[in-house]
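First comes one chain, alone, set out as structure tokens in the form predicted on its own.
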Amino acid sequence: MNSFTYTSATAVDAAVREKSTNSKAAFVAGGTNLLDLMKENVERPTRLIGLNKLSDLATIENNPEGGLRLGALATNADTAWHPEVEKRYPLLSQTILAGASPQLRNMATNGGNLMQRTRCYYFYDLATPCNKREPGSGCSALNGFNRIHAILGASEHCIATYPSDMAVALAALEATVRVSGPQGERTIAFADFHRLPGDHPEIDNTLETGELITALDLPAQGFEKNFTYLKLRDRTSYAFAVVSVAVGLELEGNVIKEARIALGGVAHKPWRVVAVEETLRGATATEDNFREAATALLRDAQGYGSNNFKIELAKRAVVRALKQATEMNQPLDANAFLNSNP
């Protein structure tokens, strides 16, 4: 790990103002990936800023448009256990809790899980080229093993994936993303936050140069009686999900008024297609129809050779997330999830 000067904000501007003016600065708040990239060397930030006495970003109260505001500094566990949360979005709930441990949740803040990046094993590795860890060096995934790497959304620079749980939920839930920069605060829509990675994989989300995550914004709208998150991986605890699908849905009976699909593990960002989603609206809810759905959202779909198997399994596990949902009358309590599915 190279040496570094460490600093406390104690207010926003005055961290915003010294981010933007210093490029090898970085902020800091639990560190639960950013110290692991340092100590692999792979980021080497001369400055870090750390954002832990901006207590103001740490709460969790409602907004204005009638959702709930989640504090960027609000730890990953006091956000899965708020009450209101639990309440009002149990998928995000139960979302956060198949993430990671319970000693990373206590750690982890809400705006740090949106900055993770990718566990991909050839970004770690010093010695392999990478285009996201050095861009113009190459893809070391594309013909190396890459089983836990994108089928979705991919390009001929980067195959890696975007590793948040979370990040699922609160792209099913249309989150709002609130900044603030140099130039003063912005909202960006959670679609918008992270990008695909195209021509410039080294380049993870759509914040411009100093912008400070402050918030989350959760819309009215919670799905709170029938939704489902499915994580499929390679162990029951503190394992990266290889396939994770969020659902949430509006119901009228068997027919279903509203439609949210978010997938996890198969993209550089949290994947939805909307055009499928309008697809289901007043369809009833049927196999046959969730067949047709997840055929549809993994159309484009294409694998590299290890991962080809993460094609059928994602179909399949949209299927059965969203029979899961339907089934659901009632919102899950986070304990018996954890005893239950971990």
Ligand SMILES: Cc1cc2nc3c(=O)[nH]c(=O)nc-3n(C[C@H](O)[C@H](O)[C@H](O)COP(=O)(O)OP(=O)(O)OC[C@H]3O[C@@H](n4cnc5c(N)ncnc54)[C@H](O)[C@@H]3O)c2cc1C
Contents of the next structure:
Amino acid sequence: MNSFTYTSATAVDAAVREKSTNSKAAFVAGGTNLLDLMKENVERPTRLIGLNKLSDLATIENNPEGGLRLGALATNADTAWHPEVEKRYPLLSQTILAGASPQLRNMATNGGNLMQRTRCYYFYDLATPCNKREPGSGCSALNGFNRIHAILGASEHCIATYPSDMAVALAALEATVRVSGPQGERTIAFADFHRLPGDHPEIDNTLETGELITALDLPAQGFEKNFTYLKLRDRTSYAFAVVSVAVGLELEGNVIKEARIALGGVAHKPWRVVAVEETLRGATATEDNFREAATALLRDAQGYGSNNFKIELAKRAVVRALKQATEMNQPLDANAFLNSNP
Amino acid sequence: MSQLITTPRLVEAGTSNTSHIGKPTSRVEGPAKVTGTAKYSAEFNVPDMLYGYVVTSPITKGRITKINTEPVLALAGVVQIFSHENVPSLAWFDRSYKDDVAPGGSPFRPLHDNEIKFNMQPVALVVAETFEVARYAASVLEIEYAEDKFDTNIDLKRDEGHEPGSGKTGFMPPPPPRGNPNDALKNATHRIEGEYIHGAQHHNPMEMFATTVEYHPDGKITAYDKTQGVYNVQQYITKIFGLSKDQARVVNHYMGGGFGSGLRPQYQVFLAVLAALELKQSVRVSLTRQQMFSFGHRPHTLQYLKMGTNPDGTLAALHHHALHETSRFEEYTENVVNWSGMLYQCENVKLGYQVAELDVYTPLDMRAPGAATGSFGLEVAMDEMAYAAGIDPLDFRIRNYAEQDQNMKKPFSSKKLRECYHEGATRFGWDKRTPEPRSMREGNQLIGWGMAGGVWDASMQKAAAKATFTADGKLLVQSAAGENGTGTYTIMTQIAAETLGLPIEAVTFELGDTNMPEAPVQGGSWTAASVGSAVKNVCTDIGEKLLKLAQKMEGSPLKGASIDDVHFADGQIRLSANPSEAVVVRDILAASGEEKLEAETSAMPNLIKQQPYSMHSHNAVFAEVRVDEDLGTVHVTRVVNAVAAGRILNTKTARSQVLGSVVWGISMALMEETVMDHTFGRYMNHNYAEYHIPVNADIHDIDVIFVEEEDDKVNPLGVKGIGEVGMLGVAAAITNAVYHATGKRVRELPIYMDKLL
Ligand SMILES: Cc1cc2nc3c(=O)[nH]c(=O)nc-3n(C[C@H](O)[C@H](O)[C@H](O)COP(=O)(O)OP(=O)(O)OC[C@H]3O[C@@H](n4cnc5c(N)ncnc54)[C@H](O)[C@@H]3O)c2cc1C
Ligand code: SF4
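To test you: the structure above is the form predicted on its own. What is the structure of the form predicted together with this ligand?
Okay, now the whole complex, with that chain kicking things off.
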């Protein structure tokens, strides 16, 4: 870890100004990801701009669209346990609580969660080449140990996955990311926030230099009646998803009026295919239809060796998640240990 | 939990308040641990201390061609950089670097020359005024390497294994084949064969390796070192650095887990001592979690088993062959296959054991070394054999029960494995099992029941202890034993207190200091037997002195009595024939005018008594798994582990040991594997986030049964040790349960969901 200076920001515009004029500055919120990366010398900022005093950004309140606005500095724990989130967006609650550990969620913030970087082993280890860490050096995972790597949307330059759970639910819920930058404020549709690696795996998302995430807007539709987050992982808690699925359904009897399916652990961003969701609209909620949707979702999937199994696993997970959401036969206590890992 | 413990018989005190052995006494060091006063190696803050940070090699094999130290030495706060370029001349011969637990070969010497022998090899130590500066300086130190080709993949070395030489202490080459294993297999009614694999596993105790070396003004040092054997470390550093024993004291009072990783001196102790002696200042070196993957590990092992049965379901033939990795410089060995010639009755047995050299660091004993591996292969194969022969797996084992150790051709000193099977099966409800795979389910969950078992050595080493009894009625007992969380402090306190009839509170047991009498490294499950016997002996010596003094007291009822005529209980020396005739122990010193009594003695195994016997502990494990039919996720919902390990000294700490073993077995079955990328020769999941061990949510019901077992041959205490036996068969029982649940036979650990899709 290199030496750095630290200041605690008291206003958004000042924080943005400072960040946009200093290429070696970084925002820090909970620090649960950034500090690890600094200790491993993967990131070497010389100036940290602390965000935790921006208490205006730590609130959770109604937004004008009839939904909820989640402050970027609200912690993952406060968000998951917020009564309005639990009531109106139980999918989000369940998803957040499936991630990390209570200690981490107490520190981790919503903004930091969106910005967390891949857990690719090679990215973390300076002894191995990695295009994301050092563009042009090569991708060690491509022909290496890639069990936790992408099966969708990868490029020859990078096959990393984006590890957040929370973001998978946010993708399904079609959240909007509110940011504040040197040019003022703007919003980014969730689907456009994270990007695929393409030729530039070093860039994770579409945030511009100096931009700060201020909030996440949830639309009114919360799929609070029929939803699930199914997280498959190598141990029951405190592990990243091997494959995860967030599902929100609107049902009328046995007929699907609206379906959202987002996959985690399979790509450089939460994976959604709107066209597939559309095929489910008006269809009956049967296992056959679910299987068809799963097959369509994974049609272009490609394995790289150790992760080949994820293609079949993801299909089965989609079917299971859709069934669970339809039947709502899952334990909804977010702390039930087996809830998302049957 | 059942507590079928034999009545303590150390003293014939019956129900006195000071009969402690076998009781669930709480950890005597518990309050110190939970209040933070228990200090670990990296917590000794000595004045004027410098901090060292280790730089490790990013390459696997080759040479260092250049170290650019100048710009780093110029950084504020950096004191020195040690590397092969400036290490002073140290001991020359290999034997100086050999510790008590070293395998054959030529031990790795940190910073010895520019050669790189394995990935993450320590290549430099940056010493600075603060830890942060040292860490930063280490990150910008430029080192150039010339890389050579290397081999790290045991899969490609299948045909290049060789039988190891003499190996390390405790290694027993497999016995020669017995009977006619090839023909017997050919003629068997039913046959199975298979390859059983697990990858490398790292110990990963919670506490990272660290050494704080305090440099005294007279040039002597005290090394607070994370180790399972302070004497082992002392002889290692004194030989290498040419110190006398009184110049180097080694201390370890507490360990945040060892599991074998602290058996050998790790490189941080070498580096910290080197820096302290060179700089004539105190130095601390702590490893990072990542660096905890840079030394010994349970080796990646390939096992091949073949078995056949006779028409009556007895074993006709058994072949077990194992191959594992070792380094290029040392020949690590463990007993993987021998157990297979001993656990079941079989006349035709062929055992083979080989190692193959790779460009990795030398493997290292890890909890139940060899046996955890061997019992996985053997016990999964036994399950396959039972299914092939159409016999219930438990029944099959009982049918092939070994009444004597066929390897050694000796009877067992005691063996209550049958009782383990019986009590374990009853508790588990094994009789309700439907044998057909996939025959038990609940919704999406396939339920499987599996069982297995194991055998482990009951050994004892020479150990010494010292006792001081003072006029205030307090007893201090000391021995340089290790305590890595197993309960040593507590059981030694119990033995001492019971021997002299004192309450627990009157006794203090201290350990882990080379200023104390010598004890062996803490491993092999021999501490209870070895140090326990020394403690008992030294307390008996104090008892004799007390008796002599008591006899001098006016009107003493003990006059003329020998030590065998009396017993110590409730703070008194009593005549056994008439316990109401007694002397209060506390009064004895006062009456005699002595301030304290001291004794020092040792205990050794009674080889003549032991020689005719094979001495082992055994266990039987029953496991229930739930496997998601579609998704392949596995949960171990129930485990019953029945252990026969002689006398249990403390049912609470012993139970904890077995609980921990079961958790580790679950971990071995479902999660643990250090994955190497052979392009780099480097372990890639070298951190706690990606090297998985169970969390609380993975652990459900664990039931521990201690089967009553008396053994007067192993040692005077009748204990066999329980640190390792509990782990045996756990991974196999789970693997077998997974088969029962799913009909899929997994032969390679860990059983990730990938393998069940
Ligand atoms: C052992 C471990 C296990 C974990 N398991 C899981 C898991 O199972 N599932 C899961 O989803 N996550 C998991 N996490 C990740 C955890 O959720 C993230 O580390 C956390 O959400 C990051 O939030 P933070 O506030 O601590 O971010 P920080 O570490 O403070 O920052 C992360 C990044 O975000 C940037 N940043 C922070 N706030 C803003 C903002 N408002 N605007 C712009 N940029 C910003 C920072 O500059 C930095 O680059 C795990 C983490 C660890 C260490
Ligand atoms: S997958 Fe991406 S992050 Fe991983 S090594 Fe390749 S380039 Fe780096």
